[in-house]
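We begin with a single chain expressed as structure tokens, specifically the form predicted on its own.
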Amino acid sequence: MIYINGELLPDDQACISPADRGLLLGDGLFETMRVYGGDIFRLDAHLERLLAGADFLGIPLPDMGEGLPQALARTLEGNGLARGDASLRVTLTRGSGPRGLAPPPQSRPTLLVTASPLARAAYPPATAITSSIRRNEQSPLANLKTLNFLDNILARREAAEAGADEALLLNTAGDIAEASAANLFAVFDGVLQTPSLGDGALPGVTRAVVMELAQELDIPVVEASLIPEQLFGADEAFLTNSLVEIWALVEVDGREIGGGKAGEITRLVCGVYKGETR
């Protein structure tokens, strides 16, 4: 069942306009969430991201007749998954327009809500490599989470074609931004440092979590530049995102990082994660 506009609706019948601006224009955003037993995992900072994504674009919400946490509650309760676990996917368009690019002066944004089952996993240690995409970090879009994701899709295929799980992208400065799908942590010498926003990163709900977390645990955390030669350097890295949650690294570039395997941070603040999900 899928939630459009206040309907919900058999995947066959939910239809969106060939007019759509998110489909012709990528004009438009999304957010990706966790569900836990039927809980949203940090719903408001979802939402936080999303609502600030659509004032800083100009997309209001559409008009439901109801919130949209709400929306979110019937969709998955739709799917059979208001006590399930599962992966929770809102998409926000400015709607249908007139051809070109200048935004229609009265927006219709579609608002489009998609729940799938999704049990929890433990994920084998991550192989990524260095991919020849750049992170314009000096792009207004660099820390939104829009629809224009073709350069994740490109580096992601750059991983698959050498065999890797991931592909981590530098800026045009040459520092690592984040990888294809997840932000990056490594650690140095008992300090967990993870790139900063201005370096292109997404501002991750996990990674947020992470870090609050290794403050619990007295555990330093910096936001820095960090370049590939120091990540290979690193005594341990993971990856972080809301449906992996926390995901070891322990290659790139088919160098070992960490004896190529998970390091002892890296799985205290999984467990401390996974605590906090239950």
Contents of the next structure:
Number of protein chains: 2
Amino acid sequence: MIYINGELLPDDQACISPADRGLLLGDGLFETMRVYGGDIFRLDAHLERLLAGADFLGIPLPDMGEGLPQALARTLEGNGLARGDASLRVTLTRGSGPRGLAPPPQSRPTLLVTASPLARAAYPPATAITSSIRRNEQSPLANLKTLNFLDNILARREAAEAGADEALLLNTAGDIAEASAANLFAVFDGVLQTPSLGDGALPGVTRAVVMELAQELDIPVVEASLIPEQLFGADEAFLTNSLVEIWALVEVDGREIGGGKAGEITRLVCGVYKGETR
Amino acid sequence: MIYINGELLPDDQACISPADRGLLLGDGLFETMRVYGGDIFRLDAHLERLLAGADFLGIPLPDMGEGLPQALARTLEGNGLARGDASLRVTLTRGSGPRGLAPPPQSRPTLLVTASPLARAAYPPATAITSSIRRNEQSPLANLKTLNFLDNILARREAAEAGADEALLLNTAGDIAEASAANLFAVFDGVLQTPSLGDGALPGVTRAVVMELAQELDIPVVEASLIPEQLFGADEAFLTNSLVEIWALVEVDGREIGGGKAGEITRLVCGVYKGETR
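Given the form predicted on its own, corresponding form predicted together with a further copy of the same chain:
Full complex below, order starting with the chain above.
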């Protein structure tokens, strides 16, 4: 069942207008959330990011007759996931409009929610390549989770072609911004380092949780630029996103990081994170 | 009437799947064409660009039971435009896929064609601002007409807020790449200059026609980087795209270009271009 603007419909009856600017121009945003036993993890942080992005783009929420949390709960329920482990995606577009770039004076936005079962799992350590695709850290869109994902798709394709799990995207200055669908953390002498938003990193919800947990664990965290050559010398590295959570990164461009095994701090943060989700 | 994958449907029955990657990830391309008296202007150039982009992205054409030119003709006919003046848009997406960035092993692409009447018109000279949004000339996507148009939408919004018609986007090096929905030409001492594809310009079909016509008219053309400060000193400037054709640009950031009037070469090229469309 798919939720569209207040209605819950069977997949094959759910329909998006061919005039939707989300489709025609990528004019919209999305969020992907993890659901544990029916509870949406860090719902507030996801909604905050979505609404901040919508505010920046000038896209209002549609009138759905209910709030977004209610819409999400109804979608989970309609898919038999009211108590399930799942992934949940919200897509918000500016809706239909006349030809051209200029938004219509009155937006009639489209809000779409989909849910699918996703079991808890421990992922084997990841390998990555450095992509030839550069992320445009000079655009404000770099810090928003927009529908413009083709650069990331191309980067991921390069990873697949190289037999790697993920691709790191450098920004136009040559510093690492993030992976195609994850933020990056590296450990140097007990200090956690992650690219800053200014480097073109998406303000990931899991990234923020990790920074919070590190503080509680008395692990220093710095947001600072990182080039691949520095990453190769890291003691440990890991990737984060809402679905894979904390994912040890043990090889980049064929070079081992941390002896090719998940490091101590990675395992510590991962364990504490998993505790948060119970 | 809207054409989707071989079928011509009334607007309100045309339906895009909420799982379409064009919508969810901007995973697709488009072309906008101008139709004069039922003839699609430079159809071959548009199809060539679309197919080159599709090839690069690895998106096949769907099996429609007919060729793309036939599909376009049928769409015009279905909208009473078989002999009309119109704009025509083709959108090609990778179609539906499972969650995640990796394309499905077997794409089932979506091809969408829409047409609307568009009368021949002469547009009054344009004004533009320099946008704060930078175009990422370091991505191969800069030279493809993809569905990832949010940077351009933001640039156009800045233009509207400043009361200007268009916005010029600089690339990450600070050179002008193009306008939000048009290519840029400037005239210096009788020489036409336009940003190169390496500067982040889209290989516009009208841009190519203008370069061709200039050659026939013995007007030298160079593809070379241009910063705003240089543009302010141009003798003339104009914008090009398939719908507005040749559009005199007489003011940028509040500074007059060419005395605030369409220049001699602009008018000459415009006249010859209009001759081509008859």
